[in-house]
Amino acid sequence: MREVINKYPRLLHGGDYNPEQWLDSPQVLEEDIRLMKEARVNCVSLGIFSWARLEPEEGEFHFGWIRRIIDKLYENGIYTILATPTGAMPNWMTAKYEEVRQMSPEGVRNLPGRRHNFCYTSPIMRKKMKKINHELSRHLGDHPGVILWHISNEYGGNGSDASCHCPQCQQAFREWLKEKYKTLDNLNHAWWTAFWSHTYTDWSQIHSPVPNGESRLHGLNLDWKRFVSHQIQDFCMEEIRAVLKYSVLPVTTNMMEYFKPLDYFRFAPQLSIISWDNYPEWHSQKDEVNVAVRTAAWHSMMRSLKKAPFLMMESTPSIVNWKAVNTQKRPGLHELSSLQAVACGSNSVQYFQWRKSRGSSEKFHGAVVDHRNGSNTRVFREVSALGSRMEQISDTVYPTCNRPKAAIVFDWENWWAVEDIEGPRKDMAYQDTILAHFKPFWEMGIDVDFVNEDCDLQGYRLVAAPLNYLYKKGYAKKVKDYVEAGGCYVATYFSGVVDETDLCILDRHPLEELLGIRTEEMDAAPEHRVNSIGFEGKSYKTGCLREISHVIPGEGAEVLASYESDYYAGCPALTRKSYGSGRAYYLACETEEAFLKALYAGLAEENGIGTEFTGRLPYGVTVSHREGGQDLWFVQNFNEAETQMELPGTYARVEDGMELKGSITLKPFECLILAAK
């Protein structure tokens, strides 16, 4: 496994540190060092929102204060992840240069303030960004205590869809389209502009989709989303080039959970390591299972982007402050939720924030150090206990990573397209569909990678592609080659409907030869029109979306499940066809959870992707597998109660070597880290 953070190859424990808020209180900064050592903190992120301190007036740079803090941290064994400060602009800049501020879809220029309010296209913004990043790199890029560049903060997090609609962005969009389509004839065809007589006759007529203008051309909408993601990715690349002018450190940027505006698969190649900010809604449901599934899926996405360990750059040790109800983590859940990240491939547990802000919007956001009581709080004690445990497991866990044999296709461009359509249902719920197919693997203790349509499928024994509505050029051939070489592929309803310009594919399904079925129509049924499918002697409820398809005679497709009522009773709901050395399945409808659990249990056994724990895990308990120097199993109990389980073999607890076998009792919210013996 390639080493990325060479200066400190250990599990990281720490978080966002904002000393710029406390420069007039040196006693606070002294206390921070003492408390960090007590909490076993070995790394902090600095400078994320420090632009106004680093450059208080245009061209006037002050780096002494931050160098002194980095020096002090390093002297005490605490390393620094150094951020570029573009997440929030100083007032001198937004007041002097109007163009650096974003413009809304309605054409209104934003006022100064908030975060992520800058235009990614603005030449002035890019110039100012390069200058501050060059200076940071020149002054601090070779500091022995600095181990990683943290590029900006949560790109696109402007509280909307990440976009800017200013005149400069409009012109950049047109240039981007010219490069892609070359001619207006090509663009008009791709967007099907003859519909409603909206044909473009000059590039200057093209405008971003807005509420008071064009917003019903799906090709326009899709290309605008691609452009926004591209423009922010390009800005990120410019930031990276700027900090690397005087530095050779690795780079990352902190991504967000299920963040639709940015295609993270396209960001990944320009980053040395992936990182993200993790804020699940624990305690928001009757138990923690669905939240744990959702969180595990995105941890897995972060690992999948580079098929390598990642960093959990932010999390809260207690509460957040922006949800409708902000519930404290119950005792034990902080350690479990943190180790869940490590179980899925993270090499860090980092927090926002180290010390609570005294004022402004995040003064009640959770932190390691509260406004009062110093280290004498439940949260601080739990963070310290986790820090000690991270130290104990670091040597064993750090060289390992998850290596799944199964993958689920999650493609941002498909996400943008399928949730922009008008019909067959208003909410196509792509994210929920992905999670419905991920959950059976989580329950079986089987790790899963996520891939997009551009990724290589070879090497996976099973690939599932739920609701894969848009097929990019070459994707169908890639799938055929994968199955022919021995892979197992699961396609579902409403897949292969459009090409990459969101034009409907005519004649037949792109994988008709592979699947052996011919799709005819899609039914979106209201709740009172109940239907079910018969599978392996049992009846399972269908969901709203039900595709009617037919087996092509003589093509070798077997019907494994059929609809049980309505005018399509007897039509296939699940088929299987052998193709080359592999097999392809087609699921024609949404189903209840129990069906997907049964389906994937059978496919796991058929394709040999189960683990020694598969079939043995009680409700609310899952297992993640990191391999490398040793085979490590993270047994995670998301039940708020003791849970009995049977171990399938003999294991050693990583922290102390204690032998465990047979029946064990997991404590509420416990995570065991076991090495195979």
Second form
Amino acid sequence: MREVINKYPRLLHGGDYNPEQWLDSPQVLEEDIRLMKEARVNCVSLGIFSWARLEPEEGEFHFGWIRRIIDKLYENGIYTILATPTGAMPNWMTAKYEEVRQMSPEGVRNLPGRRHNFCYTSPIMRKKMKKINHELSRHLGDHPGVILWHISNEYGGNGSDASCHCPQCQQAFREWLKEKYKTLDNLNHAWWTAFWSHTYTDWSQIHSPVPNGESRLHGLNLDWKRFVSHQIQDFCMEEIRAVLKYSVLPVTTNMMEYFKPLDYFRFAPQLSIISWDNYPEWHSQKDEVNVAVRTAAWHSMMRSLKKAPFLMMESTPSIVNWKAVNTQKRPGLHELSSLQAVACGSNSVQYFQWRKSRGSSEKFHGAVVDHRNGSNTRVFREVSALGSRMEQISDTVYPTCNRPKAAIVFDWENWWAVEDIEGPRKDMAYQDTILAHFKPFWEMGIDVDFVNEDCDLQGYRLVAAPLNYLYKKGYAKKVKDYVEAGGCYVATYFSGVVDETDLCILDRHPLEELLGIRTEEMDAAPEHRVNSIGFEGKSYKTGCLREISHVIPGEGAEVLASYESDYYAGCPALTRKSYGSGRAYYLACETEEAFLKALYAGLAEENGIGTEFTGRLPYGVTVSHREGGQDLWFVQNFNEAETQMELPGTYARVEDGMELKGSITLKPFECLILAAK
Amino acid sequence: MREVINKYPRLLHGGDYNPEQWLDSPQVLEEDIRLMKEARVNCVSLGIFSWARLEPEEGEFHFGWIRRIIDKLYENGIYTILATPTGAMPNWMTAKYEEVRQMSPEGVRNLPGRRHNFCYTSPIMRKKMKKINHELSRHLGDHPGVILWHISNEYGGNGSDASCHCPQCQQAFREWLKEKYKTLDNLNHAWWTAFWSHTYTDWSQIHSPVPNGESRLHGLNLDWKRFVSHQIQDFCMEEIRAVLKYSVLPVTTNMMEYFKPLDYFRFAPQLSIISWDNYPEWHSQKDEVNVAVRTAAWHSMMRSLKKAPFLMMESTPSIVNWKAVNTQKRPGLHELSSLQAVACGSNSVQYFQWRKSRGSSEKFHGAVVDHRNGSNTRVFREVSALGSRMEQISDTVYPTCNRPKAAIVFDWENWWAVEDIEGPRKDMAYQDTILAHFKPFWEMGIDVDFVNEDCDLQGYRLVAAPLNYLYKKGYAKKVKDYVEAGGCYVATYFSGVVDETDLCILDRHPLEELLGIRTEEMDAAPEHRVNSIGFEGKSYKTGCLREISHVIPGEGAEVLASYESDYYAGCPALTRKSYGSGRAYYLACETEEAFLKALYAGLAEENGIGTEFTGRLPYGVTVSHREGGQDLWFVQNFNEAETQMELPGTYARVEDGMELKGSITLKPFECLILAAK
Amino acid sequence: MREVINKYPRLLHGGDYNPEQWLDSPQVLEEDIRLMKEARVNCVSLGIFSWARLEPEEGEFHFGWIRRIIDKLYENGIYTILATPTGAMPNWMTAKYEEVRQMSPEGVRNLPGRRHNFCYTSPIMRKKMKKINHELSRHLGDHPGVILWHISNEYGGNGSDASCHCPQCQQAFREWLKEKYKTLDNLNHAWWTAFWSHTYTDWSQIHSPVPNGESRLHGLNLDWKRFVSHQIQDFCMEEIRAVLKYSVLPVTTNMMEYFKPLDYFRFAPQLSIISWDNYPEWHSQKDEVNVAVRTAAWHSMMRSLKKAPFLMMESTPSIVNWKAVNTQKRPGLHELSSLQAVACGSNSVQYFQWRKSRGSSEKFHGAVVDHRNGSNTRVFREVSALGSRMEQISDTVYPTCNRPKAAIVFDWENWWAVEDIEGPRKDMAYQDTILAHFKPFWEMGIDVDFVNEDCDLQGYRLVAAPLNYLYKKGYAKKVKDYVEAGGCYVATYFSGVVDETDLCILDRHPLEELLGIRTEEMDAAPEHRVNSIGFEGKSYKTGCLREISHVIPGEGAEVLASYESDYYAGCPALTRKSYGSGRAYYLACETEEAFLKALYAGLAEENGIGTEFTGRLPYGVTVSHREGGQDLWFVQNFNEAETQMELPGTYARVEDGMELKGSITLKPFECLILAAK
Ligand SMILES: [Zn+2]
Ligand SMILES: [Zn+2]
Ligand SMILES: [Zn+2]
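The form predicted in complex with a further copy of the same chain is what I need now, so please give it after the form predicted on its own.
Every component of the complex follows; first up is the chain already shown.
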């Protein structure tokens, strides 16, 4: 694989480091170096919230202190990921230039404070950002210890929906719309403004969706979300251009799970490598399975964005401090949850934060180094042990990556549209639906990619597209071509309903020919009206979204499952149609988990996408597969108990080459890394 | 009966039609006509949200397109109810004239968008409304196909409390108060402003109740609600005068259930016929009984407003799209729920909407014609079947109306006052209390009118006034006269507490002489302090509101039920006193449903208001009675199952004259229409 | 004891009196005097909301009416507590001077209305307050019937957090900070602003914490709360100086439970006597024990503020009207709940309100005199009976007070800090934790004082400091001195975490030497991860906050209880260390109630703080002890049932001298007042 990070092509271990908080305590900084080496830290992120130190007054720059820290780290074998400081603005700027602060949907300008709250349209903010980024690039962009640019921090994480409604954003939105629609007639048609007499007769009448104005024109809502994502992406691109002025380093920006306001598929091409901040809610449920599945899905998304290894840029070594209840990770879970990232394609385990800050809002967030007890803590010992292990596996693991044969469609524009509808249910939950379809693969030990509607589907043997409400232009044709060429495609209820502007597609489902079915009604039943479907001799409960469809006579769709009661008893719940060399499935309703498990087990077999572990994994255990160098299997036990399993072959443990085969016992929260022999 | 709608005196079947959304698709409009005829549609509502089409720029009017549609409909035997377009303002107006937009209680002017959000005080809005209404009237007010004016749409439905707090409304409110109170001294006394030192010393100090200002001066709150209702009613009257400038058609405006902000009793006199929009939550509970009762009450209110047949102006043929869960009406329920309206006095079954809009917020609201499948849907077939049946019954049903002998007092001013109190409980629920008293009648198959405190009580044999907290001037005397002349009156706990300005009535209950009781305390018990009352040998649970009263010795009140525990065990819970030729009952507490059933069963018998069906109706079945032409009985089975019942006599089925008597089987959701033989 | 109230040194019985609402009904005022005498009322509070009557237009004063009322009361043996009227501003003032109205955190100026909503910084408000207070003082400050100044009313009770965010308050806050920190460097360090790049470079950049600005800088949050409390206290002091201009009467202001925004420990020194308004939620739970405990704690706080008797300035004779459900006090409870106040140190039973107002928001609040029925009500009879009893006990009770040997640390600054954290749990509940530690003493019949961290601990044999997160300067040393000198101290989990500016205390717990333990982790477990601790052979459930600590080897701490499961099984949950002549306990986790009961039973015995009743009290019965004159025992039965108990000696009933000993039966809700023989 191409080396994205040339200077230090190894697994990274380290985290966010904030020495600007301790500049007047040199002994703390000395101790940091000593403890980092003890913990096998080889890389830290610097400068994320340092603007006020780097430029304490407008135009007055101080780089000496940070250069000295980078030097000292480098001398000790620790590399630096260098951040641009736009994650939080200094007080001199927010006080002097009102326009750099975001404006709320209610039209109120934010006061200074917190972070992630700048107006990404503001020319002044862009000018100030360029200036500091240029200076950073000029002073530190060629430092031998700096290996990667960390562009800003968690873009859009302003605590609400990331958007700014200021007049400059309104104007930029109108320009963006003019560019897109050319004429108001086009826009009026796309947004169906004749409804409720909302025809726009002048571009200046258009305003972002707000609670005390227009909020129910879904085409407007959708375009506004596109605009906000675009505008932040554009700001990011401008930051990248600025740091690359005097530097040739790769660039990343740290993402946040499936962060709804930002279409990360569009960000990916402008980044050298994907990175993200991973904060699962371990111990929030009876066992860790659902959290592990959700986290694996997030990791898989990050890997999918560029179909390449990524970096886990933040994670906590112990607890976070912003949940209702912040539970300590039980012994072993830290190592497992960190290696889960690597198993899914991460080439790093980085923490927020190295040392707990002494004051303000994150002083109780977990860190490698605590306020008390120095390194004499369980947390520090577990971090150090993991650091050693990562050193051991780095050479073997670094060259590999996961290469799934199955994909699930996850499309941000569909997400925005389907959760904004006033339709069958108010609580359409796109993420949860995606996870319900992802979980069976996790349980079978099959890695899965995510694709959006713009991605190429070729190369996958199975593509599932749950709750795929909005069909972009060309998508239906692409799906048909994919199936015709031999692919297997799973469509569900409430898909193909609208086009890109949220206008209903009239007359026929865009995949009617492919699926061979016709939908008549959508019944969103209340909880107390249960139903079930019969499939392969068993009965499975449905959820509350149930489409009533009919097989089109003579079109070749077979009914595999049917409703068992209510007025649509006997109507198809699952159909299959052969099409070209492939097959297309249609699932008419939400179902309980067990049904999806049965469905995808069959499809995995039918399409040959299982691994040697499929069918052999006990509850709570999964396996991920990195290939490219050696064939590596990450066997992950998410049970807080010893778990027996049968290995399907003979393997060598990567750390020490020990041979493993047959029946083995996994320790609680153990992660084995096995190489095929 | 007087023919309100002269041009087409028949049962109407049709709904809201929005061809302005499809003007560039002539084939859609062609298909509409064809399908309307197939569905037996004889009447549509036009122009409700057409302002932007009728007047695309200020002062530029286009009536050709709508005239052509009315012509075409008329040629095909379909009549038009023509709406004034004020339900939604065009963007050119909201952009140019800020004052036409409502201002929130927080003092923030709305931005353009949504609907129902104009300031009803604004002179500019009134001027623009008059202009478009005059033009409408002049161009289309004598079209032979137009049968009725539909004034605006769902007045007040702005999603909050209908009110506008702009400076012009503040000024109008002050003028309204000056007119009412004449002097500040009078106002200060009425609002009891000496409390908390809130004496007004200048009219300009008065402001509408708002969260960050005065909100707990209940006299002010009450007058503000009166003013808002009055101001919208005044706007409506001005719309009516405008459309009648060149037209002699009858007028209506579509109401919304018991819409709290508008005192519909005050609207009624200025309308030719009452109409309303009916959206019950079918299938939201285990069975349909409670929803059916609530809906019957709404219909009864509409009939009561003018003691005459009304129009159901909107209803959904399938689902709505604005509830949390939007469940399809099960087969048969559409016909039953439509005929329930007719059973209660409606002369129409109209839908929102004829054809689903393609975009924006109501695209998933149910409609006769779907986005797909044309007329090949269950919904279309059920609508068509009902259309045919309405044609069959029209001649028989149209001349009749319900003429109840019992009435329940439902007074908007009482509602506003009793739910605004800081009193025994925060959650005083007036509507629910009314429904609890209405339900026993529904179960007995006895139609009930609603009256407010200003209505004439003569002509009713029984009047119940639950939770009648506020007594308007003259009300107590009217009740005494009514009972003295032979009426039966039921008063409850927490009645007669305050006068019209929410000042407590001192010293004695205004009906003390009539009831013969004196109240000492109100105990709002918490849930865990249960109590019960003994009545006719049975024990019934009380609710949480319990008044502790005493019979005044020697005044003639008999105790019929008493509390069974707590420190007021033995105190009266139900008393009766003969007064003149009538009787007055006093109910001291909330009770479980079964008690009210027993109480009203006795009172129905005592006062001879039962029907031939009373006592014979199985669970879930009710009967309504339209008289005037023939004696018609609408037997409605709200069970989703076959239900046996015994007919009390011999009847002819209206559709075909088939004789029915003795034991019959009602199909699930069947509605039989029987004529007495 | 020093007589604070010289003119009438007796138990007071009476309440808020609002004759300004009835000036045009002289017969009402006549009747008031007659009924007050009947109810044994000897003292009323006057003028609380009279500003609009006393100064109906700016600068125009009317004192005649109130002087006549005070005269009339005095002639009838009824004394007056005279209020300054700042609790509610007149409309002429709020209309003319915008600046006197508070500004919300969102920057919106309040509109006129309600009460307690003036800006306590506003120079105009202070000027107007001084003028009216001077006039009051000059006209009535030496009236023989006036015995006490009632300064304003429920300071800070504006329905939110008491604060005003107007520009004048911002400026005053900055001045207050300058005075405190001297330099921005000091402030930046104290608030740890380097975090998130929030370094202030100019004092003008500082703004109060607000939702749309800075809200997560906890040092700022804490200082803002200190400032708000200080500023209101300063306003109060200015009021006091104003009324004392022409008067030498004592002063009080009526407090509200543990009112979070105001640090009452700082108010206490400037007041002559503490008074407060007591509104427990009787009957809200299955029985009255928890409410009685909470109320006893409130009373104990009021007594502790000056270690002296206090006044219960308000309470309801029946119900309040501002809770969700307002239940009547059952027979007997009024007398018990009133005497509970006296048992805990109150020298009064005062009501809000004497007569129900006729209109506005408190018309349904309980009062001695109802709208109807005059004095012929249960409420009036119970009030009168209590009045007689208070006359009987006054001579005996008045000279005494409670003198506890145990204290619990309750510190407002700790409260503000610990509930603002982003730490282990979002729902840190300081009050509830304090109550959990208070309840075992209540159950043992042991009076407890509250102290804050600034108080002297000497004189107490036991001091418990639950959840004592913030350690003020010098506090740790004081505690060590206290224990060394023989005291017993109980520290808990999450204590000694931060210093006064909310900066974490680094390296060691400030009491590490005293406690002999070292804490490694805080585990905030979710509900489903239960744990338990073993103590004295029994197992007790833990709560969700659990610290993982270790005994420092050789430092002398003994482990008394340990965790029983999870990865910290065996870690200490309760330790004890002897230190000097005393002992220090450390409790590592939240526990169920039964554990605290066992713990404090042991500590009470160990430290000899039990009373003769300890160990003999049945469930629901407690005893309080007033001493100083005679030794008085208030035996309080909070059971709504007869309750048997064994007296530990022979006593004389105070009212009649009747001898009581051995087994006795307490009536439901009875309060016996016994003198030791
Ligand atoms: Zn902006
Ligand atoms: Zn207005
Ligand atoms: Zn202020």
